[in-house]
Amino acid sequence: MYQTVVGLEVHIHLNTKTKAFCGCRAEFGDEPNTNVCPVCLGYPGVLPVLNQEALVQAYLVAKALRCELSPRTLFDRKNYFYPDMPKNYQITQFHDPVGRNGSVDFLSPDGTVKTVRIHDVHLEEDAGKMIHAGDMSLCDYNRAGYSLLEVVTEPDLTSGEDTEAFLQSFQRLVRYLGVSDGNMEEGSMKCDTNVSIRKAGEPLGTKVEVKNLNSTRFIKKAVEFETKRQATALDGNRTIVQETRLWNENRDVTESMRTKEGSLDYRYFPEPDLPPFVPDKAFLQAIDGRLVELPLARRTRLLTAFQLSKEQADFVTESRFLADFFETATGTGGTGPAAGQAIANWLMGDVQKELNHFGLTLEASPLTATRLAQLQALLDSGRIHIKIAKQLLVAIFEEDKDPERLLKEKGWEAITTEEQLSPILDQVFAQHPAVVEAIRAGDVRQKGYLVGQVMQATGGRATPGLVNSLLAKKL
């Protein structure tokens, strides 16, 4: 029986307005080769200038990953020839990255919290994009020079499922920090996956690097495929070759690409055009000031504070905006488990339904946390019942008004007293004497018909519990 061993090299585009070493715009989706200059195109004699915000964000991620922050960080040249790197070298960090020896927790699919050690966090520049069209290849250098942060883990993951869960957790972490949108489809987050297998108690096996993975689901599949492929090879007394393989998403298999390079092949040496960076006390204090409560810690706190279900806790902490929205709504509308569970149910159910119906995101919708809290407060006070509450929610999306104002304008306030409801029941009894007599004679099935007539006569404003109790009394 073989054990799967997985280590990751995760790359994220940092949220900087300009590139890492020049002033060109860092914007996805622009026309090819419009955001370029002599620096990012590697013209002779040009000099790079470090983007300060990129360095701040790099240290912020390293801090969040509990790394030892470098007191003196350097840049290096990684030499290789490929058309998407016009300088024929990449500015990166090899000898002195921004952070080392960290760790991060994630929630495994089996419900346990697991820890992955972080080898290092380093800042570098991205390469351009190759577009292969028939018998020719095109180069778009807009992306060349983007601020790219690489996080290298230790080989601590042991399954495709855990690998997927870790990457989803890491994606939420960088979004909470505001340093990247982590969008794998647009290339804002990429991952090279190193997979090996071994028998229990044996040293690490020969690793294979898998590239071309643009979703966590494909990464999970690639790990599972490589585990089976390598096990079959070893069982057949064949040697595992250290190589780079590509993921073929059409066939769900990995395919050999090239023999894996080692660090000596890249001839790393210190970047002569960039001096070392030594963070001072003010810089490190600024990093501390930008730290936020991370997703897993927030999930644990909200789960306990509001006695949420695991599904509710997962949902409301999926994004920092949603978690802030939830906490604002519960803080405005009342505290305690009941308030939290009610708001979570709204967000998971009817709010999600209306967002889908109107084609909106919560951030761009008329529903604010305060309005949702007001809606729940009206429900808790008994001034409306759940059917009216749902009508008010739709009206908020349609008219962009507070629920209190909508309630007055539409006259939807609930009928909650016998004095209000009794005359309406008398009127319904007078209109349907045969039904009343049938019920009194024992045909209780027709009672629902009378309830429906009362609700219709009140425009749905009558509280169902009051209707049923008063109807029984009058019958």
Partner chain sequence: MSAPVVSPWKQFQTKKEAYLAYANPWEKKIGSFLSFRPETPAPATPGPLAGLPFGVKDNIAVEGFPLTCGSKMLANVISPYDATVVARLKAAGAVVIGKTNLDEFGMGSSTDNSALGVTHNPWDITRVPGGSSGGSAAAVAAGLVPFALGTDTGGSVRQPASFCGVYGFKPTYGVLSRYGLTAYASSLECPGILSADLALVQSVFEAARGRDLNDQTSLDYEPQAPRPVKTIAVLGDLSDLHPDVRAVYDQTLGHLKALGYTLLTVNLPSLEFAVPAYYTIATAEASANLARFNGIRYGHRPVYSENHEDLVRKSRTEGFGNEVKTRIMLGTYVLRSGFQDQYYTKAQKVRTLIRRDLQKVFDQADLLLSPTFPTPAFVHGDQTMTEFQQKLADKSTVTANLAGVPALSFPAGLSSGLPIGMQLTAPAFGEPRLFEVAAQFATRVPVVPCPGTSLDWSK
The other form holds:
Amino acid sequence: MYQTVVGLEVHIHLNTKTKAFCGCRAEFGDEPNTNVCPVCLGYPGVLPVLNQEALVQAYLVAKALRCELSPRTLFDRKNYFYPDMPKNYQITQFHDPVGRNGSVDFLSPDGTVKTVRIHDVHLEEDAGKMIHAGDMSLCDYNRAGYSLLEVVTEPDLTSGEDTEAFLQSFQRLVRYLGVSDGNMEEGSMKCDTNVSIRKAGEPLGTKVEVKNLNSTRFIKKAVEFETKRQATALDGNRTIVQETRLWNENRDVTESMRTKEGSLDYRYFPEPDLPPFVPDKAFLQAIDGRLVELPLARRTRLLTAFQLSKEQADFVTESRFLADFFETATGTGGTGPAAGQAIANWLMGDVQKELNHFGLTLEASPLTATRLAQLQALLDSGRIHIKIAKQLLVAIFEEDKDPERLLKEKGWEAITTEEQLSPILDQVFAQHPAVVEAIRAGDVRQKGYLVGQVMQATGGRATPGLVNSLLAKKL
Amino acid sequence: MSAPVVSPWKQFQTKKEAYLAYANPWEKKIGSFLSFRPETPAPATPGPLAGLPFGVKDNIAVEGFPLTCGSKMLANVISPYDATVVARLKAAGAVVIGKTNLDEFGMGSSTDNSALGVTHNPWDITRVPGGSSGGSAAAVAAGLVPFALGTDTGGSVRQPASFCGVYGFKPTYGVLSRYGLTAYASSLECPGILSADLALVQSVFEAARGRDLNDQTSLDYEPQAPRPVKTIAVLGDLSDLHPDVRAVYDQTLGHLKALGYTLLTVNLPSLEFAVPAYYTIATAEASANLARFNGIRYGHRPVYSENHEDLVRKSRTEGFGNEVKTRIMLGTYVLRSGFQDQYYTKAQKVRTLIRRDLQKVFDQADLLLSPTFPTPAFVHGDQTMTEFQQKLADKSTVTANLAGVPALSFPAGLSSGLPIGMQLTAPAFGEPRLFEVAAQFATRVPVVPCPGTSLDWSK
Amino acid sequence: MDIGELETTAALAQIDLGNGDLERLGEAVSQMLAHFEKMNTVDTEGLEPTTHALVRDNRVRADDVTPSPLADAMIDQAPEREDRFFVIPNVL
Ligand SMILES: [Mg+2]
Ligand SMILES: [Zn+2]
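Given the form predicted on its own, state the structure of the form predicted together with the partner chain.
Let's see the whole complex now, leading with the same chain.
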């Protein structure tokens, strides 16, 4: 039986307004070659100019991944020719990356928390895009020079499932930090996956690099495929070739990429155009100021504090916005397990339903955490009951008003006194004399019909307990 | 510093016919420009250099002008932007009238490595003007422009200035922005100024210098507190000098003594390693800097290519000349894994050593004097001055680039009818010392114009 | 430098060595490399490499968009173009 060993090189587009080394807009989907300037097109004479925000975000991620932060970070040139790379070298960090020797925890699908060591975190630039069209290729350099952060893990992952869970956890982490949207489908996160296998206790086997993976699910499948492929090879006494393979998403297999003869030699050397960066106290304090509670820690805290189920905890910590929303809503409406349960149930149930119905995200919807808290408070105080609460929720979505105001405008406040209810009951009795007679004659089954009529007459605002007791009294 | 330059541009404009009648035959004779547009210069803006025409080495970007770098690779490229130094000189009123010839991408000491034209030395057209800023030196020496911009990676401003009998100034690294200078060896090079008028060199320097937000290695000019130069270091172990250079060198020492300077003989043992260290670093950086030329976004493209790799290889093979290819190969090799420590990293350490040794000299002396180049201008195709010999001869100029310090080549006299330049090197930001001593020297040995030329732009 | 190393180096530099270039350039490169050997005679033990000439640390720019007006002029210089794309022969 073999062990799978996986190491990752994860690239994320940083959340900057401009590219890493020029003032061009970092924007997808614009007309080809519009967000370009002499710098990012590699014109003769131009020089890179480092974007501070990219550097801040790089340090922020390194810090979140518990790295040793570089006291003096430097850029290097990585030399290789490719048409999508205007300078034919990539400005990256080889000798002095922003962070090294870190680690990060993630929740394995087996329910345990596992740790992956981080080899290094470095800042670099992205290349352009090529579109292949028949016997020609079209080059668009809008993406060339985007700030890209590469996180290299140690080979600490041991299954496809864990790899997928780790990546999803990493996506949440960068989103919490606000440094990237981490979207693999849209290419703002990419992951090269190194897979090898070995027998327990043996040294690491020959690794194979798999590229062209644009979802976490494909990565899981690729790891599982490679494990099987490599096991079959070893069982058949064949050696594993160290190579780069491409994931074929139509066939669910990895395929050998035709490699050119002569291995690549990137000839890294220090980038003479960019001076070293030495973070000072103020810079490091600014990084600390931007650090947030990370998703896994927050999940653990909320799970305990509100006695949430695992599903609830996963749900409310899926994004920082949702977690903040949850905490604000519970904080305003009363803290503790009961409030937590109530708010989690709203978010996972009716809120989700209405968001789908209105085609909105929570961020963009009229439902704020305060409004949800107010809604829950109305419910808790008995001024409305659950059915009205659900109506109110819809009304908030429709009219974008506070629950209290809607309650007044709609006149939906619960009927909670005998004085209010008594005349309505008398009216129902008058409308249905035969039913009243039948009940009085002993046919108690028809009582429910009368209750229904009362509820209809009050628009559902009557408190069911009160209706029952008053009905009994009058009958 | 210097008095404001009186604009000759009005005369230049009103006497355009006279100017062209003078300039065109000279230009035909020496071929200093790759593009020459004196008839329709851009309108000048007011400023300390108002109306002053100048030439720009064709590896520095000037909007709307070609940016060929003397290479077939970029023969058809028009620059969409101005280099920072050019923009600043334009803002000070100066006007670009042409782009000057150079060794391809600045790689050479003769300008014979240009793929796009031959430039002759105005003093003797059988001879080279030096290089790589040979076009700029020749144009200034022939009186076609009052000053020109060059670039100095290992002596490329100072050596042609010496060959053509004008001043060639390389400032402290970073003080003149490199933005717009087509990179050859980024950590070594900077723009430089050539002129027969020392005051003008200073005015141009003043107008162009200072930190540039487009160049993060650029620096604000922070000159050392002025103090009169007293001691000038000279090298004790000067050898391999051409007799004419030796003669002018000895005369120069006499003049400096007569001017009251103390000459202090020093030894700079690490100088022996300056050329290998320089060429290792320069070619390594060049191999990456010139990788961008691949025929995709601009520049030379082969008639036919099968795929992108074929396209890139053919563009580069057809577009680059032999010297450029040699240096790219050399630079690629010294960076290769397995060789990098032995060559590139070693050279960077030698560079540290040289800087340290030079600092020791400046602990004892205000300036260092040496011949700019061991020979006078040599003839085109001189078999004794092979590419290899020319590289060895860069010994005294490359030191300033390795250390990032300023240096000035000044016309020190004639020997056998050819001008010979001497070089002063100062510590970082020691520019005032260079100008002070050069100005003193000129009171005893004025700049001699090349026969048949007028260098006087002050009328 | 032997032929094999020369060819590997040329491949990395994306330069073809035909028509006598292999010999001509090979000789020039070898001559310089031999000269570089001279550096091995000097002791540099304990010295830090100098990677930058004379620079100040911590040069950064703010993350402000400065759109370039030069995109169109640069597309016009493309040796071959299709609309706003730079065109190259197909990557196989
Ligand atoms: Mg990388
Ligand atoms: Zn740009």
